[in-house]
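For reference, the chain that follows is the form predicted alone, supplied as structure tokens.
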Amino acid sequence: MHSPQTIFDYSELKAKVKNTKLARLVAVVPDTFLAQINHGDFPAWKQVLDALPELSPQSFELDQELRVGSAEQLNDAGRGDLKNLLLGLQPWRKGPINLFGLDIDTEWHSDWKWDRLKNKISSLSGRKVLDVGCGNGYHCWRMAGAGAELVIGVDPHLLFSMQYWAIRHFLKEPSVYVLPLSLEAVPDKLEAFDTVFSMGVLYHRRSPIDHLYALKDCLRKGGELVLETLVIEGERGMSLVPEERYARMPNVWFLPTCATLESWLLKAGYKNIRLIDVAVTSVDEQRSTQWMKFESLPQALNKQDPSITIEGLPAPKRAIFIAEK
């Protein structure tokens, strides 16, 4: 069982980054968040973590997939019990994740996004990496699998941190840490990371250029930004500002064209800017599952014309840029 000190205990991370630039970041993080938790669902979520079985994986895979342990380590009854426990932490949005033969079929095929960028970015080998808006840390684990020395994810949603700790309960070795913080909580001018990822965040920001500046502040000189966001077709200078919702989402502010986004990156002081991928999001990549039972992309598209949303706006298309500080 988990002791109270295990959940949200970042003393190991603090020891790793002592006397480095990253010490300023972890100083923001208390040794334990337990005394400060006031979310109404936290007691139920903590019960899930407390009830997780004590299993050490005989093997794990982070490079080609996120797999912890093997099916042989857990019988069908035990796998059923584990499934019932982890369903208590839904919705599971980023994945897929395999724990001892249990397939967590998440809302997003986040592995498809990873496959689109992993061979086009600078090697992560030996790098210190920040993943902004990391959710449950799925991509953080994949970054560790790609050779990163240290991966820190930040996301203010407490449930996603609980999902991360559920995975970390079984997979303690890699240097992957998810902090329940927003980017705004990261100290100014940190300049500590070799690579910074911002995937699926920019369009939720009221001031996208300020977001680009904040990401740049996290990078060392010469470091690389990996930016993934929603875009539209069109010329330089154009962007879509939804009047109300976009694909059912209420908090979407700016959807630029690729040329406009490049101009924003230039304005924020980045160089060597490259567009490495553009892909229409399919209903196979984002959909409802038994692990995420709420409405998803299929319900956000026009049934007669899936090239537009139910609001009559262009259907989701995502671009990935890389740029240097």
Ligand SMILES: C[S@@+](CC[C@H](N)C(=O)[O-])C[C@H]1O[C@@H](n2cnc3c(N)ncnc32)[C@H](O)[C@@H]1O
Contents of the next structure:
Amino acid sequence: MHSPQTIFDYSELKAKVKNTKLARLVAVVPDTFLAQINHGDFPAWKQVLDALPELSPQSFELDQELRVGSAEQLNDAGRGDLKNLLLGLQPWRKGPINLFGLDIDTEWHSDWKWDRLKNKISSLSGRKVLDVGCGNGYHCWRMAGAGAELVIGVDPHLLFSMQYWAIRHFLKEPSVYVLPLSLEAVPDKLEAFDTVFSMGVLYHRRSPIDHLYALKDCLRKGGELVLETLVIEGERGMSLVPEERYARMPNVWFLPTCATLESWLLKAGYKNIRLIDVAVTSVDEQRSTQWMKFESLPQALNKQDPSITIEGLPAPKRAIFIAEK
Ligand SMILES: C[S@@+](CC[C@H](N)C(=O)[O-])C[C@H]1O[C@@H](n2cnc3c(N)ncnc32)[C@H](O)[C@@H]1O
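Just the form predicted alone so far, so send over the form predicted in complex with the ligand.
Next comes the full complex, and the chain you just saw is listed first.
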């Protein structure tokens, strides 16, 4: 059984960062966080975590994929039980994740995003990394696989933290932690991370330039920002502000052109700004699955012309920039 102290227990991380700049960040999550949760679905999610089997993976892989244990460690019936349990933590958006031969086929092929950037960023080897808006922490595990010394993800969505703890239940060793926080809760002027990722978050911010400043505050001098966001085609200075929804999403504020985004990064004081990837999101990369049964990208695109959304706006295209503090 999973002891209640284990979920949202950051004492190990606290000990690790004691007397460092990161102590201020971890202190934001109160020791009593678990007792304070009043989310209506929490008891059901907690039941899932409490019922997870005690299994120690004989091996795991974080570099090439996120795999924990092997199919040999669990029989079909055990895998069926694990699947039924984990389906109780739906929707699973970021992955894919393989647990003891169980393939969690998530909404997103998040591995494709990782493949697009992993060889173009500074080596993560030995680095302290922050992943802002990390979801269930999928990319955090991959960052650890790429050699990061410590990875801290922050995401305010409680369910995604529960998914992280479900993986953490089996994978106890690596230095990967997801904190149930928004970037706005991260203390000012932390200047503690060697690399900061913000992927899929900027367009959800009403003040995108403030977001770039806040990310900069988390970086040490000379540290690297990896920024991924939705962009549109067009000139420097242009950006799209959807009047209502964008690709069915109600909370999308600014979609700049690549040149505009570069100018925002310059304005926020970043140096050595480089565009490392632009990719149109395909319906193979983001789609509904049995682990995410809601509508997804295919339903957000115009059926006759998939180059536009159902709102008549340019279909999702994402750019990845790196920049230095
Ligand atoms: C589109 S998902 C991107 C997840 C992941 N970074 C990726 O690229 O696949 C955006 C995530 O950002 C989180 N988020 C939204 N606003 C945030 C904020 N102010 N601070 C931190 N995370 C935020 C959401 O809860 C969500 O999990």
